[in-house]
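Single chain ahead, written as structure tokens, the form predicted on its own.
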Amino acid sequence: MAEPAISSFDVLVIGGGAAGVAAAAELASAGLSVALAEQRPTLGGAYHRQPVGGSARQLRGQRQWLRLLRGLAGAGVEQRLGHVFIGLESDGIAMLDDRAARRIRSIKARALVIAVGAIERVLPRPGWQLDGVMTSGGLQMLLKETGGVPPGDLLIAGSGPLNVAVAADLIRLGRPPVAVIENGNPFARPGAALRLAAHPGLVAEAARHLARLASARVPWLRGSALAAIERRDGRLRATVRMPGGGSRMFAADIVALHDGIRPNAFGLPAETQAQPIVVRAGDCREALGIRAAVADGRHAARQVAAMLAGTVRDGSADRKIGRQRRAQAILHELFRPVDGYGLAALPDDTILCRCEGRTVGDLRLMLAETDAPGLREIKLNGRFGMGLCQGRFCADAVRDMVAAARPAVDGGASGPLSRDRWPLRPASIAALAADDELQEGK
């Protein structure tokens, strides 16, 4: 077999959202050779997802997309759509799962940005594993690549201005929840409401949510609590436990969870600034939202480019970033849970790790043991974090578990069950098989 072909760049961008692009065309702007990674069909990523088929219409985004559009074009730089990327070598290739061709793709670049976004977190619940529940940003993606509504009545529960936003754009398109539960409760504390006036932003674009949930009479349950899930007569039972107690049952089809984001920084290259170097930018290094993303994608082109000049730049981040994670700190005090439901009041027989289907009984049950098990015992023994999304959505809780029933057990910023690893996302042994590119003609 001939040796790989392997594509020469200074830089490979991975993520062909608004971080991804905007640092793209700022780096082709500074003359160097830049290859465009994104593992969907379309440029977008979540914010800026596009429809399927360009039949649906846009939600929300679309002028801000069009002009990041508009600095990528004739920039030069090469789009590699549909390609997933799984992971850096220790020799520094870059190894991308080319979907289309089921084959691997090596990419040699003087130096990686990773913009991969965020990722949602989902507290467990017992029931959050039936099917019909799903996150309220899945639902988001769906509604934008289609621009219709799967049928059923739904219902919106967790904490986060991202569930007021998804309820909006279903009342937009004709078919309002039947409540949306919310933790927190923004209108407790009128002191993180008066520094958000700083944000007029920001301020508006709420005035418009819950004008729509107020217009559609949308019940907006503050301070409540989803607290179980179940299966019944076909739908979807869900157990509200309301401010100052007592409880509501809400029926429904499909219910959306969502407990706040965090970086899609599981498994990723360490940052580094020796050759290839490697830089996190937008919501993969901080998750700052959509209003710092472009701003951060930029910085991190400039670092690069002064990184691969032999220069040395200013590394503090663009006032705009600065003000986004202002904003975003006032957000989180506004909508910070006032329910002091936890981990430690769920039943044994709910499901911690989805994939695995592990329980916190099972989880429990290890920490009783005698000699303390540490995170990667409790991953390899326990199957925690062990399944197809990595841990992404159990490592959190895990951690936290683990870290109330023995705070001795060190599981660091991350922990063992998310630690680095390659490869990063799961890719077919078809591809990893195949015979390099240089064989595709013959």
Ligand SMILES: Cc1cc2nc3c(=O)[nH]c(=O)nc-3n(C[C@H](O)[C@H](O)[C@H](O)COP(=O)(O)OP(=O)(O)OC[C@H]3O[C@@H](n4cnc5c(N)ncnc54)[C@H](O)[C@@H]3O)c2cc1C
Second form
Amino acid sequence: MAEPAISSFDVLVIGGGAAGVAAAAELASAGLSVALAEQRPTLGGAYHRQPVGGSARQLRGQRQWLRLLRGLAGAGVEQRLGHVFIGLESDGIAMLDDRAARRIRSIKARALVIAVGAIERVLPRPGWQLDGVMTSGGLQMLLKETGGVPPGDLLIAGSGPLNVAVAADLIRLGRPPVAVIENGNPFARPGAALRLAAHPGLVAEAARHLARLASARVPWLRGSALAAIERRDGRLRATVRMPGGGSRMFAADIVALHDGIRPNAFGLPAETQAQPIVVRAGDCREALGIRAAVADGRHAARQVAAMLAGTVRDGSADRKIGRQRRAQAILHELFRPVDGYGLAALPDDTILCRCEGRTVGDLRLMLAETDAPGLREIKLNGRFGMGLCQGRFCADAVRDMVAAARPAVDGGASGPLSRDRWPLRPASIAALAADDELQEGK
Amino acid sequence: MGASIGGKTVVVVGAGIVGAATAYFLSRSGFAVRLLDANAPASAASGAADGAVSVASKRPGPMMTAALAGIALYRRLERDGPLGGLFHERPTIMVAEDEHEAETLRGHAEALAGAGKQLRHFEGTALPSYLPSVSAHVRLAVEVGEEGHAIGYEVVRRLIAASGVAVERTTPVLELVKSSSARSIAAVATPRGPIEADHFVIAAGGGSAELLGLSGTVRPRKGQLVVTERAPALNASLPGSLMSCRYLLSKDAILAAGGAAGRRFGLVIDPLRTGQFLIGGTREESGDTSNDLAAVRIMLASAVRLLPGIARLRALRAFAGVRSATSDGLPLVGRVPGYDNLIVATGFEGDGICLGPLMGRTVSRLIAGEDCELDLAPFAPGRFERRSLVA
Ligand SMILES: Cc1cc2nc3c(=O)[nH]c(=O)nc-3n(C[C@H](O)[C@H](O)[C@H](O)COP(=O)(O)OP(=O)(O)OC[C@H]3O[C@@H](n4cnc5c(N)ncnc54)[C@H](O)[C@@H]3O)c2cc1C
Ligand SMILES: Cc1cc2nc3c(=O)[nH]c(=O)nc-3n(C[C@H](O)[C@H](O)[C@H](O)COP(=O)(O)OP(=O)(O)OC[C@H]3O[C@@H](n4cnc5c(N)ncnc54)[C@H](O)[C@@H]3O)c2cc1C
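In place of the form predicted on its own, the structure of the form predicted together with the ligand is requested.
After this comes the whole thing, all chains and molecules, with the earlier chain placed first.
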């Protein structure tokens, strides 16, 4: 069988968000040949998500994004849109799933900059698998892409500044949510609030969002927790545990959950200085938000350029990145759940792995056995992380529950629930089976 | 040989399917078992395999006899033993895609029938009604009855749980420590210190040969596999697992080449009970566990050719496992010459899931001094030594 065609570049940048676009432009302007692969049909990433069909207006950050795009335009970067990075072969060839053409494209690069962003953390709760429950980030993407809000009453719950931002977006679009349930209580953390003053941009953004919530009379229930969701009479009923100990019920058609973000590091090849060099950038390296992503992308680009040129660059990160790290630490402290998060309190029948329908009780049974299984054994036999999402939704909770039950169990840095294996996304068999050369008639 | 020496403590090295089964049968016979693994249960071949419990691809001879006994034991352990729900009975369907393959398959079917297997042939117009989702170019299908499937890591876990033994994980055996008489083993050396016992069983898969000083007799033979997403309708359209009879040719070619050959492909499409498909696999002279696009492409292209509907699915995972292969294609099972308390059970290549429980029972009976039913002479661990002495 003929060998499929392989394209060659100095650097392959994966992910067309702020970090990836900044890195690609920087590398290309240093004279390197660069390909930029993005799984979606447009660049933008999570923050600069573009409206679909140009119908909606962009919510925020348009000016910065246009500046980034201008940097890319002049630099001669080859854009591969609709191309999903599915992994690195052992000989260092990167594989891209070209969704439209149903082909796997092989790319040989001397270096890879991986900038695939962050994913949301969503903690398991009874009823989180029901139809009508989505993530707050998913809801925000929908708003950014369509400019419209799905019909029905919305309830937002979990923890973190994103929930407030999404609520503000909804109000702007004329559809205030029923309430925002927040596990933390930023008002009860005066120390952290004081330190936030060093970041006036964040303070101003928070003040704007909160003012919007106040004027639309959307309750922001701090120190409270969404304990369970049920479907009754065609609507979702949410039980919320209030700080005083009582509980309140909310009815809604859509419940948006979000408990923070974490790097989207599932299955990614490890960073290495041996060729092909692999460097991570932006939120997939460390979730520091949009203010750090551009700086981190450029920083990664300069590092890679230096490594390719064989010169050593002082590894110390940008001042901007350090500053955002401090800002994120403050936000983290501000939004720290008031009671801690109670995986231990979840009822046995709570779904833990949504893809495979495995419950908290299934995991507890495994953990109670005399022969204490390790993480990989738990994954294989419990089927946690074996489904379509490949662990993105349950891996953290599974690991936390295992660690709580048996502190001695090996976890490994990234944990065997997400091994460095390809395809790191489900990939079309038609594409994997197709022979590039035959199909392209080269 | 075969008589038991006294003592009720046993160290089993390796918690793959063979070690786990050995621990299970020994504990039931009243032995105190310590089960050690360099890593964790099912962390090697037993956790990265397909799970055909099958005679279909075997030639008449000791392996076919063993496989028939292996299937019978799975049935029993499923019905009234610890494997309830884990052994999925379904036929193996061997298919021929051209006339040359059909000829091979007809010959092979005769041999299987001679061994008493239940067979049904499907050709011409009978084919599409039996296998509606399979490509129309298939010439001949032979359904081999009374076969099944079991998932290695599930079997391992169930056997260990039923044995009551707590596996000693991350405990590699570094070497065997001889007793002062030098005719028996006194202990195994591990980083956690020596572990003594009356009997020792080496069921360490690819790690066995080195422990026994038999390096070179057992070679790694890698296999790559792909798992798809769920597709209940397509899955249900297959009455059993599809095995291209090219699989037979690939086995033969390796044996003909004296055990060494380039990369071979033998296609098996196994409809799993989850509604997913397991597609395999390669036979490669390598001990690594990486996947490469070229191999995955060839496997999936041949799978699509046979079962076109599979092209619409997504591949969820690719993985690779390493079989332990001997140069004559037969495993090493029995007492190690020169020692009266050392037993080895390894070298099962692509049949260890099928044979694992049976081999565990066999080893347990050897230690207990009972009749082990199976004729172990063809599997004698000393056979390679003799060969090298003659040479
Ligand atoms: C839901 C959500 C909401 C957020 N809201 C805010 C906010 O309000 N304010 C704020 O400061 N920060 C927010 N952040 C963080 C902010 O989005 C990031 O800091 C910023 O977008 C990071 O840029 P990035 O380039 O690192 O990642 P991203 O912008 O996430 O870009 C990653 C890109 O990689 C692509 N990609 C992912 N996997 C693959 C693959 N396998 N192959 C090819 N392409 C791939 C994605 O499609 C995406 O375009 C949010 C993050 C999330 C997840
Ligand atoms: C791709 C593939 C497909 C297969 N398909 C099938 C099939 O369809 N049907 C079938 O019947 N068989 C199949 N097999 C074969 C089957 O998987 C193996 O024959 C079987 O798993 C071998 O089991 P084992 O217990 O001998 O070895 P293993 O499962 O390899 O276990 C050996 C254990 O010993 C441990 N170990 C090694 N060295 C040491 C040491 N020094 N100290 C302590 N512990 C040690 C290892 O960590 C490991 O856990 C397949 C195999 C592969 C790779």
